[in-house]
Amino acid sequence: MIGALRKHFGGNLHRLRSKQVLRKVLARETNFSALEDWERSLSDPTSYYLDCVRYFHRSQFPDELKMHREYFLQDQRGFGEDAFHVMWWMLFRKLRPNQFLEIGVYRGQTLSLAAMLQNDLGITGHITGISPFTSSGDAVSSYRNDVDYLADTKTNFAHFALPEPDLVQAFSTDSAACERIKEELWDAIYIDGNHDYEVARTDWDLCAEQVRTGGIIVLDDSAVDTAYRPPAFATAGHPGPSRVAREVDQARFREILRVGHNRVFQRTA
């Protein structure tokens, strides 16, 4: 019982305190010139990180994207941080991927995200999720257990009036999984399924031979050993995929956008 007070209350204080450092955040201005620069987020990732932040809750960012990101904010309906869809933003409008994989969906936030901004940008192509659509967890996550994930998913894209995304239900190290990576060139790749080492190595090197040249892949909570110093209300990721970014191998893929714990390698051989 005392454990359980101090975990509600510890955890009550954290919020409080995510929302005053937020605050202290907003108070400052940004404008979308600070973020053209990319190499900044990579020699400076926090403060590039804070701009994001910022850009987020400023009127030129789109409301869609605002109300996008409030209606997963319900219900636990996703995780992640505002800056991320700012990130997304900007690598639609910049490398407007046609072909967007995603390894581990949970409930569709990002997946939509990509589908929106491809019709918002007018890009044609698909969107591919694999997940195992179940409350299955790694060494770092637990889910809950009383969703359906792959009809919440499905119902998440009609709120949006989405056309349905391709769902693989399967682990990424699945058969089933593997074979549908390997069935095209991928212009976009979003590993966030399995957090721990060996799952995410191997997600890693699957999908770094099946990513076109030019094309990204994104790797998320990869930034526990580097510059980036989160505030309150963010987080640096998870020790494995960190591991699996200072493993990546440089002469074939280069690091272009570093926000928050979110790392973007582009394939350049």
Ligand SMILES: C[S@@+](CC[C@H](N)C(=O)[O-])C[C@H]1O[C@@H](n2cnc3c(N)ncnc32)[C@H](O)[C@@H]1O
Given for the second form:
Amino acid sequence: MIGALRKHFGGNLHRLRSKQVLRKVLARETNFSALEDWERSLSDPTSYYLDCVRYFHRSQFPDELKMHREYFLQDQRGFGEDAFHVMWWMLFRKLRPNQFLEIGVYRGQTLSLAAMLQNDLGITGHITGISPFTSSGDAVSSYRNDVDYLADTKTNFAHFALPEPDLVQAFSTDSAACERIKEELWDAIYIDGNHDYEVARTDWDLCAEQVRTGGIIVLDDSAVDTAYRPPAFATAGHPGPSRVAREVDQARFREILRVGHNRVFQRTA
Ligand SMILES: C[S@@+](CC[C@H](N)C(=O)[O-])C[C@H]1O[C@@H](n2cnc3c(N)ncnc32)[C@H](O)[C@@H]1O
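For comparison with the form predicted alone, provide the form predicted in complex with this ligand.
After this comes the whole thing, all chains and molecules, with the earlier chain placed first.
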């Protein structure tokens, strides 16, 4: 009982503190053209991240994308952070990925954002998601079990009048999922499924072969041991994906962008 009360009040306190910190962050002026300097996201990841947060809230960031984020914040439909919408918007504008793959879909926030960005930017391609579509978690995450994740993801796509994506109901390490990943060379892959090191590393190894040269892999939750210092409303991620990021073969991949705990690696060879 005392534990539950402590958790409840601790959670409320954290939410209050997060709001205060966000207000402070948004009160500061910034130069938005500086977001185009992706090198700065590597050399000064914290201030770059805060600029992305400001860009989402205060500038000419498209209303449709803000509303998309707002929708997924309701009813706990999604995780993520506002700044990640800015990151995907920058990536799609600059790299225009045709074949997009996400490992770990949850309720379809990023997957539908990718579909929306392809639509808005006139990119022809397709969107594929691999996920168990259950409450299956890992050592650091647990998910509610009162949701039909597959039906819900489809409903969320329909809400934004987006065509149904290709959804593979499987763990990324299942043979059905591996076969699907091997079927093509992807332009962009988002790894955000199981955060345990062994699984995240297995995901990376297969995706590293199946992303085309010049394509990107975005590794979620992978900034624990970097210079990035998250504000109260954000996190640096988890040890498993962070270790995978440390082990990335630099002869084949170059880190090109970092937004909070999302790190973007481009295949160079
Ligand atoms: C943090 S959530 C993903 C959030 C989602 N990427 C987004 O941006 O909205 C992680 C998801 O991965 C799923 N998952 C867990 N283990 C997995 C695995 N081995 N392969 C694929 N997905 C997995 C979970 O059930 C959950 O839906």
